[in-house]
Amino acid sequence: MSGGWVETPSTFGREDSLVGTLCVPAEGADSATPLVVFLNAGIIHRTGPNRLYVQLARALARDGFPSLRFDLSGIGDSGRSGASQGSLREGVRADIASALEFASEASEASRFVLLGLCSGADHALDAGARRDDVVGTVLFDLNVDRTVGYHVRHYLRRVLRPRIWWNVLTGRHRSTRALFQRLGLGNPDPAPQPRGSTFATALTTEEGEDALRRVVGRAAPILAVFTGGVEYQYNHRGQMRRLFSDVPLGARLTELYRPASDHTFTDPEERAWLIRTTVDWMTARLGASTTPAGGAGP
């Protein structure tokens, strides 16, 4: 026990192959308070990038929220179960189901919030849409497609930069190089790399829309935070809401943009902002005294 929380390492799931850390308030948690389940950011260990998940879990515990941060199969300390079958996405869903079952037994929690960064955000939205006991999702740098508004801002900012025009005039800009190549005056550039997520479990826009409809249909709140670290796919607050404009998100979605932060919240001040913002949102929207998802409320 230390500073208001108790942490317990645990194994669970198929063949006890999954490894996690249960973090609960030292004074215990109200049975109505949801338990937060942290999902790996890519292939990063359950501590999270720059120990973000550890710091956030302990901050949540100080505010009364229990949590479980665990490694998906084949990541960090978790092994690959011999019983694993199906696609990668199905395997992730099975791991999350095992984590929620374990958390429920270990803490008597019956309501959950799924939280993830990058691919973890995709996993959180996907799994959260499929379970009635998931009453909220916290998404950091969810993979989203570009919108018209994205492209307008992207190119307008570049048109207004003198350095861009200098690169064009001196042949350094890729558009100029491409023209020279077509004229046979330059060396070919290396093959372009795909942009966006390379994870096989990333949701398509159609899948994301379907998942959001299910989540909103249960009146479960969503916190989505985007950083300047994913400027290649998100560059202004409100882009997610506009991308999914056919989904009645309303007040269920809290969408924030933090352009000064990188993708892994390396800067301590940016990380502290994210932790404080998440804890405040959790307390306001999903604390023990708030209305459970599906009931009345904004």
Given for the second form:
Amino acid sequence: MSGGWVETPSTFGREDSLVGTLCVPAEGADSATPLVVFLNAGIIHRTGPNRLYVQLARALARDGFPSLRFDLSGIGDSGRSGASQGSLREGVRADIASALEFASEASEASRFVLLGLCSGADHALDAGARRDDVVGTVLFDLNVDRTVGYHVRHYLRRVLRPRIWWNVLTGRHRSTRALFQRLGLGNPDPAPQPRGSTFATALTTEEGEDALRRVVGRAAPILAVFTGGVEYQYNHRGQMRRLFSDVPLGARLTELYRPASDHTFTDPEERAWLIRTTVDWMTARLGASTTPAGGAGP
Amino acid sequence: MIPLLFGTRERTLAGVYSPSAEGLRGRVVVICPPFGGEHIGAYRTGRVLADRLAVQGWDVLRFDYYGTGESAGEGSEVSLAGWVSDARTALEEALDLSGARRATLIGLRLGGLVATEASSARQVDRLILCDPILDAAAYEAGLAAEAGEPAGEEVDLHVGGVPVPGRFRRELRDHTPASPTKTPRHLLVVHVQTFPEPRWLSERFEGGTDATRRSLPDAEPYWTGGGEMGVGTVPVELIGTVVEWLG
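Instead of the form predicted on its own shown above, give the structure for the form predicted in complex with its partner chain, please.
Zooming out: every chain and molecule, the one shown earlier first.
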């Protein structure tokens, strides 16, 4: 505990099997201010990658936003609750429901923002779409499919790289090796690296579209930040909006791209930017002075 | 499992207390974690180790050093001397919670150095070092190399997103083991990788300490996942070795 925030670790959920930390502004928060719920990035426990969630939670508290960071069942300190006999995704939804119930009892918050990185972003979008009390979502490196625009940029950048042509001419490039192989002049090419979504709970484009439609239908704003760390699936600002062009995202979606950042924001300047941007976005879109549905924002 | 805060208002530490499955038996273990990316990588290992020990009748306290994990403080405030003090604070907390009079300290990686320094507390009767980093100067040089910086400088570093302040680097470089006023009666050193044990370790524990060394050459490093998320696999063999040795 120090200036600006007070933290309380707790257990909650079925059989008290979930573990989390409530972080609230030292001066308190009124019930109209949304509480941010952090969802695990992959299997990293609730501190987030190198304390990203801890730093972000405390920065949010300094600007008046309470939060809960917790471990989903089977991750970090949380046990396997057995709350759901269904799919992994259904289990995650049940855990998130438990977290929101606990947070509302512990803090009197009645509105929530779901925030996650990587698989946490997938979970935030999926669960957020199903609850009327989720008034916003913050998605860092949401798993998305590649678009035509992605492929055009990807291959244009490669074609314009002198090194690629050197590799083609010297037989080091994959396409040259494939040609040699077809002619019986080389060893089989190693299997290509898997691309796209690899998490079992990642949303398909159709599922993502459905979720976004529900979110936008409630006028809940979305902040989506993508990094150069997922260049294999995202490579230009606007790709998400284009991918979901059938959804009237309008001003509800703020889509940002940080090509210089890696997936877990290890660079201190990139991390500081992310924290500042998120806090500013929260204040502009969901702060105490905005309407419950979220304003037009920046 | 009980997540808790302890320490002082100025130096609040976060921990997770796992009471013995068999109720109060007056046996308690404190686990000192690794540092930086290895902390995240080995977090699950600490959790599973605590669960296994709790089943065997041990109360277990895991905690985060000041400036790391869930504890208060910034990464720029980390300090080796401060962490030894944190380990002693955790020890007091664990003794208080468990009602035990003696405790076991377990140190993973850099936590091994912290646990060794903290083990001179009179209540510590057993010390377990898992893949300990005991050559702090070499460790500092490794951190500097990872950041692409020369060793021996005072500048602040960021290694994989983790702040490594210049003052902390100097502490590591200048580290000399303190002359213990007391040593634990029992020592276990267990490792999954080649372990160049420094001479000072055996010198420190010569005499009254019963020392055991176990090597698990086929086991994988559990403090690194190798990928960007960096979560290691749980070392079942190492955990089994520790649990068996403690009895």
